[in-house]
Each structure stands twice: as structure tokens, then as C-alpha cells.
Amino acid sequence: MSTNRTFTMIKPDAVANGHIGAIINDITAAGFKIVALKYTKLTEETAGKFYEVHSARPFYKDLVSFMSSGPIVAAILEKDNAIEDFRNLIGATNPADAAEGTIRNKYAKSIDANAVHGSDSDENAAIEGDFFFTAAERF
């Protein structure tokens, strides 16, 4: 069952080179209400944590250090097709592969820093809103 919402973080590159207006501006033009919205910093433990599902993979460990290297905007959003359609949005893991318009192909400079995070499942925008948000924190 659809739950029409979905989470995100704009990652540390994104911030860092100042991007965080403009994906906020692209997000909500394409007709996302924003639900959750959070400026944090994630430690190595809590990227750990997030990230655990990768903890076997051979990328973890550099993944978990990139996301932990500076602030995060994290938010929950809403719109019918929610998943399918922010994914579209955001475009491609790698920005060389994301279509011209896409966040990824916008603001992200590699597969690593690519901008951007996007739920893949219900059940995974769930969990993922969870990790950061709490009921009082949704509007």
C-alpha cells in the first residue's frame, strides 16, 4: 500500500556548495509538500546506524564517513506517487547518467557526492522518516 510519502536528505556536498534553496525550490515545484524538515549533522555512529543496511558492502565505511563530514537538510514529503515520482526527480545515482534537469544532473558532482538521498520503498520512507522525525515533528 502506498503511503504517498517519501523521505530525503540533501547530503553534505549539496549543502556545502550552497544548494539547499534551490533543491527545496525544485522539490516543491514539482508539487511535494514538505511534511518534516530538519538542518542536522549526522556523527559517524548515527550514519552508522542509517546507513546499517549497507554495513557489508564495500562502500559502507566511506559512506558512512561522507555522510557524517558535515550538516544534512533531512525532510519528509508528500504527494500521490510519492516514491516513483521523487526518484524521477532526483534522477540517477550516478550524474552522469541522470537526465538533464534532474537534481543529481543539477547540483551533484559524482556517484559519491550526488546531492541528494531518496527512499526507495514505502516501507524504506518509513523507516527512514523515523530515524530522524518524531510525530510532534510532522506537519
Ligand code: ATP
The other form holds:
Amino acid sequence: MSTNRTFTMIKPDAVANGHIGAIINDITAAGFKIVALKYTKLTEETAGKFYEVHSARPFYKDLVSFMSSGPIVAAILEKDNAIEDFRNLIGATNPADAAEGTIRNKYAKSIDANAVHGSDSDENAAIEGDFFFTAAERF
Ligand code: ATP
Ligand code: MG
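With the form predicted alone done, generate the form predicted in complex with adenosine-5'-triphosphate (ATP) in the same format.
Zooming out: every chain and molecule, the one shown earlier first.
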């Protein structure tokens, strides 16, 4: 059953390029409610754990290094059909393939520095949200 929740991060590239406000505006304008929100920074260790599912992929080391290179914004979002609608809002993994008007189309520069993360399933949204937020930090 769908939980109607997803988890996102605004990645270090989008934070460094000054896009936090614009991206949060796009997210709320698309009808997502913010359940939890945090400005923080991953270490190599915590980024490695977060992306453990990708540990066998060739880009894993670069991904962990990039995701721990600067602050990020983490959030839990709520909307009907949240997982699919949010992935449509952010666009394809490679911004070169991301549809016009999507967040990655507007704010991302490359496949590794692609501005935002979006959960790929209800199960992973719950795991990823629990990685960053306690129950008392959700509203
Ligand atoms: P995310 O999980 O960040 O929302 P995604 O689900 O679109 O992205 P995944 O396949 O889960 O894509 O890959 C996780 C992240 O790893 C991507 O967002 C991207 O930053 C990086 N990545 C994926 N494929 C490549 C690649 N071929 N080269 C470099 N980095 C990659
Ligand atoms: Mg993914």
C-alpha cells in the first residue's frame, strides 16, 4: 500500500549554486506538503551508508565523495502518489535527458551533480526518511 510519502535531498551542487529556495518553491507549488526538513551535511561514512545499495556500481566512490562535499537539505514530503509524482517533478537522472521544466532540467548540470534525490519506492522512502529524522521531527 502506498504511504503517500517520499524522501528528498537537495544535493551539494544545488545548495552551492543557491537553488534551495527555488527548489523548495517548486516542490510546494507541485502540491507536496513538507513533513520534515533539515539543513545538514553528510560525512563520507554516512553518505556511504545512505548509498549502500549502490556500493557495487562503478560510480559509488565518486557519489559518496560528492554527497559529502557540502551541506544538503533533507526532507520528507507528502502527497497522493508521492513517489511517482516526485520523480516526474525532478526528471531523469541525467539532466541532459530531464524533461523541460523539471527540477533537474532547471537546476542540474551533470549526471553526478544532479541537484536532487528522490526515493524510488515506498519502502526506500521510509528507510531514507528514518535515516535523517526522528518521529518528533515530523509534522
Ligand atoms: P537519486 O537516487 O539520487 O534520486 P536516481 O534514482 O535518478 O537518483 P540512481 O540510479 O538511484 O538514480 O543513482 C543514484 C545517483 O547516483 C544519481 O542521482 C547520480 O547522482 C549518481 N549516478 C547514477 N548513475 C550514474 C552514472 N552513470 N555516473 C555517475 N553518477 C551516477
Ligand atoms: Mg535512486
